[in-house]
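Just the one chain here, the form predicted on its own, laid out as structure tokens.
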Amino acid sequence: MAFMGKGGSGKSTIAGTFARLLARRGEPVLALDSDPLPGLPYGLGVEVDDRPIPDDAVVEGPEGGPRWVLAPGIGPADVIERYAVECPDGVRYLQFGNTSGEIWAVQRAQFAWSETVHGLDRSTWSLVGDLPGGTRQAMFGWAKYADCALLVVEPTAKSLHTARRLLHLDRAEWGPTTIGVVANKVRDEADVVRIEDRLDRAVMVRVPWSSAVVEGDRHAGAPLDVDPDGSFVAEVDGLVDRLVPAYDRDVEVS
């Protein structure tokens, strides 16, 4: 799964909650963060750590190939073992590094992260990814690892505008087999109708506005830790219930 949408739509919070709930079902979950700004750690319930995959794990690539590659003797499984963070519920978390300055500072780590993700044994991990807000990474194929892209949408004009553009991934040859719409911060039925009318697509799940989640976010608290029995967690749990059996049976998700 790869979560995408406008910045601030709540995709990182939903992605982190989804990953932990999936892990509670016994799945080996690897949470992937390709956003150079922190977001997913809060949803997972771990501290933000800006350290990228270290430079000594990366060497210059061959002529005509990638600019940087994993160092000899270091494969994708080694990267997970050495550098992925252990999270609550058994989730492992891999980021290419957050940045508080120039993006070039994590370029080596970005190449290493990409090589790791695309070289993983897909029978070993269930991947749950969080893309940066907006369209750039999604359109450039950063979620090629995903069978399903989940588009998180608020009932606001800017979020809907971004979502309409992201739906163009339907046309990509490498695109996910399914793009599902997750309505977030829903206050009433009118919010859902607005999203469905604007996107011309049915909403897969309706995640309600939650004051408890908002308050928890003020103090870096993950929804599963601050309001485990609330409506937010219940709806994301329902999303897991809906998606996991479908992919286990290799059938189309409606």
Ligand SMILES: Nc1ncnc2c1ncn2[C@@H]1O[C@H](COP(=O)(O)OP(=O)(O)OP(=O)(O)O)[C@@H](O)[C@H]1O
Second form
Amino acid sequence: MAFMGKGGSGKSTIAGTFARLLARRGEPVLALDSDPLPGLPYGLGVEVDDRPIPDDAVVEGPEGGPRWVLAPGIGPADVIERYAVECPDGVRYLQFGNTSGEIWAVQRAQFAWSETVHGLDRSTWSLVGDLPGGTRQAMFGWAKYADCALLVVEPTAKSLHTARRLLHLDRAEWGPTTIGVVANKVRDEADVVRIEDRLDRAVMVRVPWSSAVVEGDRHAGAPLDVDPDGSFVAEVDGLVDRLVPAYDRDVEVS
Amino acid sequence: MKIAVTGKGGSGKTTTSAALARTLARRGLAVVALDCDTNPNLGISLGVGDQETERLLTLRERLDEGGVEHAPGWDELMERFGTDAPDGVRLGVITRIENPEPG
Ligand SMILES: Nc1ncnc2c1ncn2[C@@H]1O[C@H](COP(=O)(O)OP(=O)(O)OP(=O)(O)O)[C@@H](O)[C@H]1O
Ligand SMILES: [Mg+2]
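For comparison with the form predicted on its own, would you give the structure of this protein in the form predicted in complex with the named molecule?
Below: every chain and molecule of the assembly, starting with the one above.
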């Protein structure tokens, strides 16, 4: 899966919760963050802000190939083993590296991240990705690893505007097979109707506006740690239920 | 005076920029509001509506695809790639994805 949507719609909060709930069902889960200003650690409940694949794991690529590649002897599985951060519920977290470093160093780590993600053994790992806000990375194919894109949308004009654009991914050649609409910060039925009307799609799950989530965020607490029995977690759990059987059996989700 | 508004996703950059632009315009300043976001929606916050916001974006995409020429200078840029917003603000979308890297 890959979570996408407008900035601030709740991608990282939902993705982190989703990854942990999926891991609780016994799946080996790799949480992927391709946001150079990473927000996923807050959703996962870990204190990590800059953990790129280190320099010595990356070398210059061959003539005509990618600019940077993983060093000889280091495969995608080794990267996970060595550099992915251990999170609650057994989730492993692979970060892209944030933009505070030198630009060349950031690029090295990003190329290595991409090679790792696309080269991983898909029968071993469930991937839960979190994209930066907006349309750019999604449109440029940074979430090609995902069979299912989850479009997080708030019932606001701007969030819906971005969501409509992201639905064009339906027509992209490499696009995900399914795009599921996740309504977030829902206050009432009218919010859901607004989203469904504007996107001309059924909403897959409605995650309610949660003051407990907002309160937790004041102190960098993840929903699963500050409000495990609340409605936010319950709805994300429902989303996991909905998607797991579909992808285990490799059938289309409606 | 030139003001740039930045911050995390969802923190209120667009809403703040729009309010600032219209407030300055109401005080009699000639204001140009520039949307530099790769996913522009300043038009919605300024109050020009969904459709006009979408039209400017489509125009910009055609520019990116090479379907139309870049504007050679400021006046023409605002003329061709801009629209009138309330309180006399002129809104323009500008772009150039120099480098299709993430973020
Ligand atoms: N259901 C909810 N109810 C209330 N607040 C929420 C809910 N979901 C997310 N939030 C809050 O919305 C804010 C943005 O969430 P988050 O950082 O997950 O968004 P994002 O889409 O990842 O943003 P960005 O594009 O900047 O990465 C946070 O303060 C978060 O706590
Ligand atoms: Mg985020």
